[in-house]
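Next comes just one chain, in structure tokens: the form predicted on its own.
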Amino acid sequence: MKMLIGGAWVDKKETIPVHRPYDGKVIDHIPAGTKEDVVKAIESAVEGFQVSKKMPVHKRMEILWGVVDYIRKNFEDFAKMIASEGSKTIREARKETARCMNTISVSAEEARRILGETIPFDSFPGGENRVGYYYRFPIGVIVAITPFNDPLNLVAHKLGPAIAAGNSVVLKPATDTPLSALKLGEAFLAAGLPPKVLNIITGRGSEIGDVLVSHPAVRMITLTGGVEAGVQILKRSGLKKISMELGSNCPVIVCEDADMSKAIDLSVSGAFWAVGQNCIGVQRMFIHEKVFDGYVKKFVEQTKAMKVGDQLDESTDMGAMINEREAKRVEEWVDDAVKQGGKILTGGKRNGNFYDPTVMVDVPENAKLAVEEVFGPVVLMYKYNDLDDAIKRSNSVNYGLHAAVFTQDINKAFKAVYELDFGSVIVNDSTDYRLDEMPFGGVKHSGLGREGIKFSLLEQTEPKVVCFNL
């Protein structure tokens, strides 16, 4: 596939292969964009903004609804693209495609609700005879950088609100999974988005990253990625708006009165969805000592029953990790945890890009596997006997995106809600739950700002005050 610059699909002599994680097969090639290509894309977006900012709201909505219709008509093609270039199974990919449609739909709906307010200027002496209001206006060129794990819907979370607000965009999708983003670009053009409003640049971050984030014409950077990438962008970006979702290390607390069957089913899914390559995936579980043994036994049984294989096979529960480098990293972290006393109850084996769904106990809580984001199919089980202790241990890491608690006691639920230091606390569900409309983001190293369409629109617009002295 080609990259999109200035409304034209652009190819390059140097290309980068896109591999299917399951078997390493090359399924396509993308252009290896250069710094010069990035500058062209940004300059194109500058011109595109002169068009998008004047576009009436009803036209923006019409384009977004057109994108939804395009995806609906090509639904299975989008799903197969996700399952081919990424780690999701075809069943998981269909859910992501449906969520993408919802994300774009809500963006269309929220476009009409970018509201302002009247201001009582006479509320302070000297403001008599003054009336006015504020309204929100688009900020300009937005650079959007997206990861490999949700190659369609996380792109939609960048593009949907940006277009709804009247901005222009330069999108840099993950090099491992760029095809879904490029296909979504096709949908926007087919829906009538004016040329130059959306530009999609492909290539290696090491080659094009600096100019992409440091160019003075860029007014905002929105990133979903890792902490290290976020820190580097902050060092290079200059004076720009920044929105970052940087991952997590999500805890789940299971109280002694929890619905155990529900907790196990939802937490197994939450731990191994998308091969655990999920910023809100279940990583650490704190289980009350009274139910610990039975809970862990059944959790392991369900984990062992998962079918690992070809993502395009309808019966597959979990596919391969995105590449062998990532699978080896997880293997190293697990091996290190074992050396420190951790025990593997199931899994713990790698075969190429595949890493078996893994459940561990007795992993020291200062081990790398316990304090960093594993971003792989590994879940750690810990015993506790006091809810205060479980909350304290849950809060002990430098991340704070999602946490969860399973309990039938409303007092325990609210204690966890108010004392867990996370952007979201999910009650009687796993951490792996997100409604695309909700404010999404975290505290500490989990990022800056919030996504979720309404909240992204606040990030991607600015208020302008209008005051009349009558």
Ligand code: NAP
Contents of the next structure:
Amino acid sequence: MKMLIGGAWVDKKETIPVHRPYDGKVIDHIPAGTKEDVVKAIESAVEGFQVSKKMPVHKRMEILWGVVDYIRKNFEDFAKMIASEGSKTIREARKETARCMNTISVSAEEARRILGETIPFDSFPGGENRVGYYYRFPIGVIVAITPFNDPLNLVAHKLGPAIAAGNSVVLKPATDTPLSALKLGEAFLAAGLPPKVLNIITGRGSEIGDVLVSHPAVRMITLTGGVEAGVQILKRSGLKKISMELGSNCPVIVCEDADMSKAIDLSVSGAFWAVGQNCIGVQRMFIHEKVFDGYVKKFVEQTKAMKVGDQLDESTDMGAMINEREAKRVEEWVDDAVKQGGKILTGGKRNGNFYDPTVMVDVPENAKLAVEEVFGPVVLMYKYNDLDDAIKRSNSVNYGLHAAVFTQDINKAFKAVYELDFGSVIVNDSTDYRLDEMPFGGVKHSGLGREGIKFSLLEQTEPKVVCFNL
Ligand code: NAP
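Switching forms now, from the form predicted on its own to the form predicted in complex with the named molecule, please provide the structure.
All chains and molecules follow, beginning with the one already shown.
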């Protein structure tokens, strides 16, 4: 596929292959964008903003509804694209495609609710003759940088609100999974988005990232990605609005009174969804000692029953990791944890890009595997006997995106809600629950700001005060 600059699909002599993680087959090539291409894309977005900021709300809504229609008509193509270039199974990919339609639909709905307020200027002496209000206006050129693990819907989380607000965009999708993003770009053009409002640059972040994030015409950077990329970008961005959705290491607490089969079903799915390459995937489980043995036994049984294989096969439960480098990294972290006393109850084996769904116990809580974000199909089980202790251990990492608790006791649920230091606390589901319109984001190293359409719209617009002195 080609990249989108200035309203035209642009090719380059130098290209980057896009592989299918399942078998390593090259499924397409993308242009290796250069620093000069980045500058062209930003200059195009500067011109695009002159158009987008004047676009009436009904026109923006019409375009967004047009994108939803386009995806609906090409639903299976989008799903197959996700399952081919990425790690998701076809069933997981269909869910992502449906969620993308929801994200864009909600963006269309929220476009009409970018509201302001009147201001009571007479609330302070001297303001008696003043009258006024504020409204929200678009911020300008937004650079949106997205990761590989939800190659369509996380792009929609950037583009939907940006277009709803009247901004222009330079999008840089992950180099491993750029095709779904480019296909979404086709949907926006087909829906009538004026040329230059959306530009999509392909190429490696390590090569073109600096120019992209440091260009003075860019007014905001919105990144979804790892902490390392976030820190690099912050060092180079200069004075710009920043929004970052970064990594996590999510804990789940299972109390002795929990509905065990519900907790197991939902946590197995939450641990291995998208091969565990999921910022809200289940990584550490704290299980009450009274139910620990039975819980772990059933969890392992269900994990062993998962069918690992070709993502395009309808019966596959879990596919390959995004690339061999990532699978080897997970292997290294697991081996390191084993050297420190960790025991593998199932899994723990790599075959090329595949890493088996893995359940471990006795991993020291200061091992890399327990402290950092594993971003792979590995879940760690720990015993606890006191809820305070489980909460303390849950909070002990430097991340804070989602945490979960399974209990039938309202007091325990509320204790967890108040004391878990995370952006969301999910009760009686795993950490892997997200509705696209909820405020989504985390504390500590999990990010800056919140996504979720209404909340992205607040980040992607600025208030302007109007005050009449009568
Ligand atoms: P990544 O390596 O950080 O890459 C994310 C994006 O940033 C890619 O497009 C990448 O480009 C680009 N990038 C990397 N370094 C850059 C730089 N110096 N300047 C500009 N752009 C740069 O992350 P990933 O491996 O794709 O995704 C996994 C990470 O994303 C995990 O940590 C996960 O938790 C996080 N994530 C967070 C959320 C959330 O909502 N909180 C959701 C999903 C994923 P290239 O691909 O060209 O390197």
